[in-house]
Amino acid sequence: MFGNLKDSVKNFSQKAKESVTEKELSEDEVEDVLWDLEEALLQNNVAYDVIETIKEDMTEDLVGESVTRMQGESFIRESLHDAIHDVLDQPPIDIDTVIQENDPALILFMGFNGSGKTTSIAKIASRLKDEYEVVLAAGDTFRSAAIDQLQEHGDNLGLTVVAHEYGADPAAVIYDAVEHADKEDADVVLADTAGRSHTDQNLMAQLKKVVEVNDPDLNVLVVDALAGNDVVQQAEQYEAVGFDGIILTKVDVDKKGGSALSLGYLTGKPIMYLGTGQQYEDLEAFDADTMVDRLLE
């Protein structure tokens, strides 16, 4: 997991620490030192204006620290730690809360074709079965087999599933879901929806008449880590819609992980969680520590 950034960091630091004499740090030295740090998100699918945060953070922090050779190092990561993770870190959400608050909570997933919403559904379900009473409504009624596959989940975690036919009204899906869920007590309903093109407009209106319908108690956008700066575009796109927070999938098997430090920031929406499989289990509630120690471990 991130192997790619991971490199471009150490190589980094053993540059920052090779740059670094026994004096106080200038801002040229500091600027020749955070070139190859820029150079080296870049490659790494890190958004542009996310990297001159960091590298504003840093040179706010470094510029006129005196510090030896050996410390150097050291120093330099310590500073490139406190920047991502600023970048990383927002206010989190916490499904429990939103659950507890509402009767039934809903909980609606959206984002692009392929992303990964309805296997995150069932990772989500798998996580919540055993403390709530939850309720699957299968709210893509475009894809084939996308109600087939739902189902299957369903099945296999012993969970309700309500759905309609292939080409039914995705917003009247989720209502008799609600519906459903409020007549037999249960606590939440995951919606699945539709894969869609954040520049097909007619599918996108379809979503907007979903969240009127039925005003989700939160929202979700589930984007793949290895569409790289593109999930930034789609996240904005999606805004049109509007969402409350983040699951970044595929992060198992993405080298370059750019993608978490942009996504956040520049929505100001949190990473809920991080998908790393397809076992109901590989599901990851995401922490801006973890996360940064990873990137520098």
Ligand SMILES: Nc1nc2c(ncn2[C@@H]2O[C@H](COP(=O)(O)OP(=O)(O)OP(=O)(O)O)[C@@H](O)[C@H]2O)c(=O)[nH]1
Given for the second form:
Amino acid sequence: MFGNLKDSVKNFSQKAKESVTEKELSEDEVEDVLWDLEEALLQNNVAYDVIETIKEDMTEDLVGESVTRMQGESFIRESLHDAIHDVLDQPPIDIDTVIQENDPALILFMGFNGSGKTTSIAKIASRLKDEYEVVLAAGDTFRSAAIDQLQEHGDNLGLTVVAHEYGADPAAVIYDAVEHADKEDADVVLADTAGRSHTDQNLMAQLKKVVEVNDPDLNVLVVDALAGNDVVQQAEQYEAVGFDGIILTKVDVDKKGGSALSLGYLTGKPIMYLGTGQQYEDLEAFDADTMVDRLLE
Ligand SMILES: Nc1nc2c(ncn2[C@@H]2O[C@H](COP(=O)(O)OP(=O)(O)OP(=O)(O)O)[C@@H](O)[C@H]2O)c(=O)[nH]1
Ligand SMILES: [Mg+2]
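We have the form predicted alone; now please give the form predicted together with the named molecule.
Below is the whole assembly, all chains and molecules, this chain first.
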């Protein structure tokens, strides 16, 4: 997924190597290699603030360091590795803990139209269902066929879907789902919601009501990596509602890796999972180390 960025880093490392002689790195020299890196990151949709942070980190790390020509590349790579790692490293969320500490746990999924909420719910349900009793809540009563879509996943996975009519109040649907889970001794409710943007004032207010009424144990924002730099704007729009963690979907299609860097850093919230395809198994637990390694391998 990080093909482009990998190439850029390779070029950058080559240049870094050329400019490094056996002496202390001056600010000018470091600036020169970071210039290339900045371009690579910009091309990969990394937000400007994030690039600045990475550059500041690396400048602090590199200026004045005495490096031989042979050491140059690995030295700079290591510095880049650390800088990117710092950007991605938010305190993680352990979904098992959330489920075990709440009886039943309510996990609410929110995000823009088509970002992958319903699919991500199905993927997570598929992971959890062997260990936990899972109930799905059809909180998208707005988009036509949304309830049927969730019901189909429920049927595939052998899970109960709690649903009302289209047009019903999603706060009530989710409330009922939690009651049902409580009665049936289920462990966790995964609640779908309608896709919306901040311009949909009514839908945004409706989402706030869902949160106020049901007080979820975990609010998960689902964002689509294809939105590029817009992912940060999208995330900001949900700050009014509040979210705890992020799922970044469609990283299998996104050829630019920048959105993950920007999201983690600018929201201060952890990326919990990456969506890597349309099948149930196409969900990866996010790990900053793995991400950085993949980026730089
Ligand atoms: N390639 C790829 N496609 C995905 C991924 N996640 C979701 N999709 C696809 O994206 C489309 C939209 O996914 P949904 O899960 O319906 O998205 P949603 O956010 O629930 O959409 P709305 O309910 O309309 O707001 C579907 O065609 C999914 O198969 C992913 O990680 N990779
Ligand atoms: Mg949906």
